[in-house]
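First comes one chain, alone, set out as structure tokens in the form predicted alone.
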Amino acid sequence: MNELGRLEDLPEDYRAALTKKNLVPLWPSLRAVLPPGKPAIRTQPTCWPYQGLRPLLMRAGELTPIEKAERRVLVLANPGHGLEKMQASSTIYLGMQLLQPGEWAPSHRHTPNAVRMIVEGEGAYTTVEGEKCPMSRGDLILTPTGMWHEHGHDGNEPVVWLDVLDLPIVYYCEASYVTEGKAQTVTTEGVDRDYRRGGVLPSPMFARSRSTFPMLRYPWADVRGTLESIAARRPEIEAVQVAYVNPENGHDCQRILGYSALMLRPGERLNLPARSTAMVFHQIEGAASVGAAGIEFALDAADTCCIPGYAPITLANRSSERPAFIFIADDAPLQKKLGVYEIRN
């Protein structure tokens, strides 16, 4: 390939020329924005451990009222983007969120689609277009784009959740914004149970929900049972994973990032393909261990870590005796629709 002209290579008055008309030679910056072969990786494998991770949070607890923070958050930064962009990779935001006992978090709406994966704790929940969500251990909550939803606690433990929002990427389209709301009355509860069963929708009369998102809570209970069933009724399968969807359609339940959960069984080792989309993994029960690009992370119970695109990944279930859960999450389907996703074996 040949190389290219550099920017010093041109006189400094065309320089100033183009300057001045808001114009910018392409040639020495072709390779900055079409490297060969691999795209420049900014996203720097990252694990962030929640026994660090958690005396913080509760003191953030004792420093700032609800009142004052609105959304009582520690955002998981990836240094490879900067701290300050508080991104874990170029589309996904993860943060800690906390909310104590009596505290109510106020109702508002953002274009920015959101999910809550629960971490720890009883008693929370929230309340997305009237519909009441309680929260429980490893459930799976969606707030999508420009839905009221506020968080209450009426129990007596703090509650801890994994915020995952494609906000970068709304961001970088600038077309993130949030519009604050009041307090919303509670219309429905316990939707999701309408679609317990795969194969069987709720039907009325020739018409099925004119709900883009009918389920918003994916109970852990549920989701665990499933996993447990696959695994012991298909021992040869090489990947115990279920994906959260849209139980009408089948179709990823949020537009832009996707969700999915994996079971590791005992002393299991999966070796999976470079694929072009980050990843993020996050322990909900058990222990494993997330390798790629040299390194590797150990994951306990609530840790998180971040796996840059276009690296094979190893994940392994740490312990020989007891199973091992983890949450996924990824831009696969943004860059299915793009065209530009890829597995490289």
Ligand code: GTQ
Given for the second form:
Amino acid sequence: MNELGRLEDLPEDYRAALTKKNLVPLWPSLRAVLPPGKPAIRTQPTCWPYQGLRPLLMRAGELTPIEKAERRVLVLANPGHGLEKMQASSTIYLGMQLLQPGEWAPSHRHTPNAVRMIVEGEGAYTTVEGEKCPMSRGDLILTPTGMWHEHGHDGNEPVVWLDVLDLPIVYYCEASYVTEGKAQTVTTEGVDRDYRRGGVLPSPMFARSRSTFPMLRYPWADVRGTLESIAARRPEIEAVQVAYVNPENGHDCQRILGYSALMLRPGERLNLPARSTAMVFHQIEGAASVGAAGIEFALDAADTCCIPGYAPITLANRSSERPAFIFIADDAPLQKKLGVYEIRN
Ligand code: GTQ
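Now the other one: the form predicted in complex with the named molecule, given that the block above is the form predicted alone.
All chains and molecules follow, beginning with the one already shown.
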């Protein structure tokens, strides 16, 4: 590839004249924005073990009352992007949120999409557009773009969950904002849903909902049971993995970020090809390792890590007796829509 001219090669007066007119020569920066073969990647492989994070989150519970926080969250920030940017990857925001018994995080709605993956504690709930969704370990609850949501807690122990938002990309689009609201009236209890099992829909009254997001809560007991049944029935399947989808059309459950749950059988090792998406791994149960680009993270229950794109990844169950369950987030839905999604074998 040709050496291109540098900025310093241009006369000072010419550079000054360009700057004055808000103009920039492309060639000194061309290789930076179009690097050969592979993008320049800021996202660093980063791990946030829960045992290190938890005491700091509990301390936030003592230091900052919920009224002073609105959302009491410690953000899992990737140092490759600069901590102040609050990005786990270029498109993904991760936060660990704490709600103490009796606390309430008031209703609001915003343009970024969020999901919650419940990490510990019982008795809390999120109300999304009037649907009260109870929170238990491993449940996934969606709060899609524009939908009112608030969090409450009737139990007696701290409840912690992992927030995953497409905030960085929506912020980059200069489209991120919030609207404050008043407490919602509960219209539906999220345990009694129309979609309890794949393949059956309420009949004869079934009509596609007007909502783009007909299912808001994916209970872990159902997802775990599905993974175990696939593993038991289909030993030939390499990746025992299920995607969280819209039950009415089978599409990704949200438009920008994609979510799945993966089971590693006892002792199993799984090689994933290099993909153009960064990936987030959160250990729901068991113990696994996540390896990529010469780095390996050992994950125990509730640990979270992020791996940049364009590198093959090896996942392994660190136990030879128990299965390991991992929640995965990536921006494949966005990249596919943009036409830049790649798998490199
Ligand atoms: O619970 O609504 O981690 O609005 C960041 C922004 C959580 C929430 C976050 C939010 C929320």
